[in-house]
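Let's start with one chain on its own, the form predicted on its own, as C-alpha cells.
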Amino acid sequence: MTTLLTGGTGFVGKNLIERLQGVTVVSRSPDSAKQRLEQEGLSGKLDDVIQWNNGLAEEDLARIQPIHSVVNLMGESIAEGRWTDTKKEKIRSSRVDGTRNLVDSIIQSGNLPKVFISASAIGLYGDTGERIVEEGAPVGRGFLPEVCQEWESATAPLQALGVRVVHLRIGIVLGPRGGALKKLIPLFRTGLGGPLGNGKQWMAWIHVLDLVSLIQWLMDEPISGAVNATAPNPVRNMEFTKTLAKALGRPAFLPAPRFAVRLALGEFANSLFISSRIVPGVALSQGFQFQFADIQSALQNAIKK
C-alpha cells in the first residue's frame, strides 16, 4: 500500500512514516530530506523522496503505482516569527496554493489516489467561547478561519473526480521531542510557564499517537469530509498549565497578560487567547479508539518519553 506524503519531515510527519510501509515523501530539497530521516532512522520505511517545485512531476507520479493514499500535511509555521504581510502570505500560500498544485499534479497524472487527506486545523471554528463545537459548526471570522475554508476547498477538484477525500482538523499536537511541548517544556522547567490571561479559555489538543492513529485509520475507514483531529476531552488553560507544571515539578502561577504575549508574539497571540471547545465528533462516532482521551495521560507520556 503506497502513500504519497508532503510534510514528511515534520514532527506529524516523521511519526507517521514509523508507522507506515511504503512511504513516498515529497520535498523541496529530496538529498536533505532523506539524510534527516535516515538520522531519525526511518530511511528503512522510505520507498522514495520525490522533488517538489510547487508541483509534482508527472513522471515522479507515474513511478508510483498505484497511489493509495495521500497525506498533505504542507504548510507554512504559524507558530515561527511575527505575522507581517510576507508571513501571513506565506501561511496561506503554502496551505492554498500548495495544495491547489498538488491536487493538479495527482489529477494531470491520472494517478488517482483511494483516498486523499489533507490537514486542516481546527481555526477554521473562530473562538468557540463555551460552546461544545463538532464538525457540523459554522466558519469562524478573521484570517486563520479564511486561510483554513480555502484551504480545504482546494481539494475540490478531486472530490468532483470521486476521490474520497477527508479534512482533517488537527488541533495543538502533543508529543515527546515536538509539537507544542517543544517550546512550551523549556519555559516551564525555568520557572516561567503559567496561564494566558485567565486561563479560562479552552484548548482542544491531540497526542502526536492518536493523531497518526487517526489518520492511518481514515486511510480505510469509509469516512469523507471534515474530521476534527482533537482528544474527547478539550480543557481550560488553567488546567492544561496546571497539568504540565506538575507533571515537570515546576511552578505555574504567574499569569501572562495579553498585551505583553502580544507585544511578543505579534498577530499571533491572538490564536493562543481564543476559546476552542473542539470535540472529535465524526471519530467518536464512528468508534475511532484514542489512547490518549485525557491530559493528564497524554503529558504524562509526552514528558517520560
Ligand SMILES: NC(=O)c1ccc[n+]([C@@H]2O[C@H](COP(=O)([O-])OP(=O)(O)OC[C@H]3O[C@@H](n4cnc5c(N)ncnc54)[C@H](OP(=O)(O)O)[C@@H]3O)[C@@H](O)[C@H]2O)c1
Contents of the next structure:
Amino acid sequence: MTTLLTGGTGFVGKNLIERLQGVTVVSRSPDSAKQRLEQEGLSGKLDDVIQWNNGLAEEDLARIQPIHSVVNLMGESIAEGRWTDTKKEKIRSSRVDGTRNLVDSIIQSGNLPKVFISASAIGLYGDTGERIVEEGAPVGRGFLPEVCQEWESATAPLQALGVRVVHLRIGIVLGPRGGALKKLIPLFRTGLGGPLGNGKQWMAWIHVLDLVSLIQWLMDEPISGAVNATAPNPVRNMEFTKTLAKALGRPAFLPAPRFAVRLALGEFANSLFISSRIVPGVALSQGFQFQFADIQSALQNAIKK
Ligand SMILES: NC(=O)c1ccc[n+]([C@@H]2O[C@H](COP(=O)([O-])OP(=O)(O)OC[C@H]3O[C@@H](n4cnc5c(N)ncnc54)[C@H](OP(=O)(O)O)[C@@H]3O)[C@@H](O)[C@H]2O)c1
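Form predicted on its own done, so how does the form predicted together with the named molecule look?
Up next: the whole complex, starting with the chain shown before.
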C-alpha cells in the first residue's frame, strides 16, 4: 500500500515524506523533483515520482500498488508574487481544477484510496474578528473563501463513491526552512520585523511537525469532513511578533501600516491583516495530541533548527 502525494516537493510535502514509507510523489517536473528530494535525503522514501499534467496518466496510476492514502497539497503559491488577474486564476485553478482532475484520474483508474486528505486553508472562514471559530463556522466572503470552498467541493465525486475525504483547513505553517518563517526571519534579523497594523488581529498557526503528525493520524482515524489544522492557541499578531523577535534576540518595534504593506505586496497584504481566531475543534475532541501547543515552544523549535 502506498501514499500518493501531490505537492511533495513543497514545504509541507517534504516534511511529510520524511515520516512516511512508500510514497509516490506527483510533480509537474518529475526529474527535477527527484533531484530535489534526493538532495534532501528523501529518495529512500520514494516508490516513484510521476508526472502531473493537469491530470495523471492511466498507465502511471495502473503501475501504482493499491493506494492507501492520497494527500493532496499542490497549489500555486499564495505568498509569492503580486495578485494580478493571471496570478489569481493560477491560485484558483491549480487548486480547484487541479483537485477535480486528480479526483477524475483516480476514479477512472479504479484504484480508489481508503482516504483522500486534501489541503484547504483557514482563509475559508474570512475575517472572524474576536470570534473563536471551529469547523462548523460559515464560509467567509471574498476571493480566498470562495477559492477554498470550491477547492473543498472538488472532491465531491470521491465522497459520492464512499471514499473517506478530509478537508484540512490549514493555518499559517511554522517550521524551519520554509513557509512564513523563511520570509520573516531575515526581516526580523535585520531589525525590520514589527507588528502588522495595530497587531490586534488573531493568527492561527501550526508547527509543521504537528501538521504532518495530524495528516498521519488522519490516515487511520475514521474522521471525515473539515478538520482545522491549527494549534489550540492562536495568538494576536502583536504577541507573535514579540515572541519571534525575542526568540531571535532582535527588537521589533516598527509597526507596518496596512497601506505600506499593500503597496509592497499588493492584494495578498489584505490576508495578513484579517483576524483568524481558529481552533482545532475536531482534532482536540477526537484526542489528537499537539507537540507544540503554544507559540513560544513552536517558534523556539523552528528557529533552533
Ligand atoms: N504553508 C502554509 O502556511 C499554508 C497555509 C495554509 C494552506 N496551505 C496549503 O497547503 C498546501 C501545501 O503548502 P506548502 O507551503 O507546502 O506549499 P508549497 O511549498 O508552495 O508547495 C506546493 C507544491 O505545489 C506544486 N505547485 C506549485 N504551483 C503549482 C501549480 N500552479 N499547479 C500545480 N501544482 C503546483 C509544487 O510542486 P511541483 O513543482 O513538484 O509540481 C509545489 O511544491 C498548499 O495547497 C497550500 O495552499 C499552506
